[in-house]
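Only one chain is given next, in structure tokens, and it is the form predicted on its own.
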Amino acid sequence: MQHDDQATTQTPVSGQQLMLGIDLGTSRTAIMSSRGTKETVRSVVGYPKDLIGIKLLGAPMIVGDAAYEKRAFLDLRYPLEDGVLREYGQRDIEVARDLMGYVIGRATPKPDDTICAVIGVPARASKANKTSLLRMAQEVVDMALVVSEPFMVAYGQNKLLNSLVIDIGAGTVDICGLKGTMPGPEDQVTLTKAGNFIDERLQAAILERYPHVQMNLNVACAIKEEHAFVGHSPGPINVSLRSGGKPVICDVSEPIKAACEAMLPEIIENMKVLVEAFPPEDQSTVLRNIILAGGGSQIRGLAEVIAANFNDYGDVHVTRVSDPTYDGCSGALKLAQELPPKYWGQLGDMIGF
């Protein structure tokens, strides 16, 4: 498969199309495919640190969970920052290309496949952004489309019309307005108060309530990811922490809840904005078409506090998707296999056609 170096380059279609969704994410990508193709990848690349790793590990690299279990002797490259690719350098370069290309072969593409991918990138990623990213792709793939998250889950949820999708990440929370449309840049916002946000935050609140525990991004990730809420508190939430190396157990109910409520004043606030941007006669159909999407979204009572702040507008729906780990990539899957790629380029940035 080559590839000219600009982003416009014409690809003739030869043997079969693997269509693909992909979902990039802060800290974890998901892929769906035409085939079947089903998977969820850590969004990090593990580099040997010394001749040591090297030994240990028996390869120049590896990629995704296993890289994060073997961290000890790992340099570990995380190439997403806030939902897009970082570029600071070569070495950035190469570590995107190593993740990409190993999402790919997920799908296992035969070797007279063309490759066709449709790609989410936050709501109001730049056009440097995309292109990044498109050029990335471009040698791994066939044909790409780029499109905002929020929209490819609206997409799978057939809402494109008078709806708002919150979609809440790792990196970003995207949040859109669907007005039948591709939307615009005044339809859609991207937030980085998101859930790396909430990690630092409950690392802090829980260091502050007991000073002499070990603490760091990892743990209060794992303590958020089970036991995250807004809103009424469960009641004590008592977990296994350590002191001196010794194991206590702490109540981090009041740390979990400050951390997670501190990420909702700025999602409000522009929600309401965008609700306020569509025609006065639809808004009434928008508040009942709230769709809560991403990672965040199971955080739990998120969908009762966000409508509790809408009560002064009427009648408020808020709902979650079935799938919050594919909602995104299956939406983009659905749009690759019902859209021809020849019409792609109407919908946003790509390569290919």
Ligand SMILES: Nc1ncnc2c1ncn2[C@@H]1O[C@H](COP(=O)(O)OP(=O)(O)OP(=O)(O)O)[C@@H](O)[C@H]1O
The other form holds:
Amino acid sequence: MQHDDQATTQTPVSGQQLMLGIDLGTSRTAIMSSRGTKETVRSVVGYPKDLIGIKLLGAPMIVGDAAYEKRAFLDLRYPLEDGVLREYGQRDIEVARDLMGYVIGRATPKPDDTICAVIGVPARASKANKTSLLRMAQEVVDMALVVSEPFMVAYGQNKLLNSLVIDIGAGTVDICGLKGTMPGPEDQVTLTKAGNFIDERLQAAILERYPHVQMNLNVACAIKEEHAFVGHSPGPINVSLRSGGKPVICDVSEPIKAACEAMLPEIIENMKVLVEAFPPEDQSTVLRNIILAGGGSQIRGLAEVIAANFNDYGDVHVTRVSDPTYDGCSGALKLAQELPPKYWGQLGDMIGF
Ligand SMILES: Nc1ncnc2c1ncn2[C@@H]1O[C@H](COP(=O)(O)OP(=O)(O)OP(=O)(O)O)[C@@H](O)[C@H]1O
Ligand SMILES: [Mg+2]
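Structure of the form predicted in complex with the ligand, please, following the form predicted on its own?
The next block holds the full complex; its first chain is the one shown before.
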């Protein structure tokens, strides 16, 4: 990677271009490269709490699942909150840069590579937040373009015209209407009742029903990832929890349904607004092209329940992407490879060239 002025001038760059697609998520960051890298990293950085920690770790910091596993002697920092960079201070930017530097390192760039990255951000990330992300990215890549997460999904699926993408992540649900152009602010919404919100709701709902069990967000999240559903109940969902240190079997079917369905009204309401914003002659096509993406798209029954909420809209098709972990990221890489970086400035906020 080059740290000279080349990236900020019109001068053609020498060496090879390494193209990257990066889906910078609240819970996980996915990276794919033009040379075949395909990895996810938990979006967390750990720093030793004290000198003993430094000795135990043998390094000033550690990123990803390994940091989470060693959390007993580390200060864990999550650089993203509700899908966007935490920006309370310089320290937050440094944490984000440590994560980004690590993620890009996974793509093993060569010293003279020109690194060009397309980075997904929530649909309605503020201008200021995109600018700080790009400023931070500038330290680790030569060129970077930020695009909205649902747009990346649509690009990857070849659904850039007359479709609606709903990306259900940990921090945000991003909904975007695709009209064959770069989506503008009026085409997209970001909602903050997403996966983390379901975890909180589920924890509360289980405690309400079984006040004596021990619950935390990790346990709630694990139950959700295994059993999440909306709509028709599949029957009792018995899980083993702990009460007074002993295992107890609890039916969590109702709490799961309530927690998962709690995010639906806002999603449906905003989908309706975005559908109506298409020209009337295109709306029936849009309704047949509704795509669910992100980790939350795996909630059972979601496509059916969403479609049922549009039962007076005519023919409605809701589908899920096949690989919620990588579909956004692979769309970003596809964009990076198909559109020459010199045109990226026409697509959105970028640094380089
Ligand atoms: N099978 C599942 N059912 C329901 N939810 C799931 C399932 N698997 C993962 N999730 C949830 O999906 C969320 C993670 O999705 P994803 O990786 O798309 O988010 P992210 O990109 O990190 O977040 P964001 O886009 O908000 O920044 C988490 O809340 C996770 O618990
Ligand atoms: Mg995401």
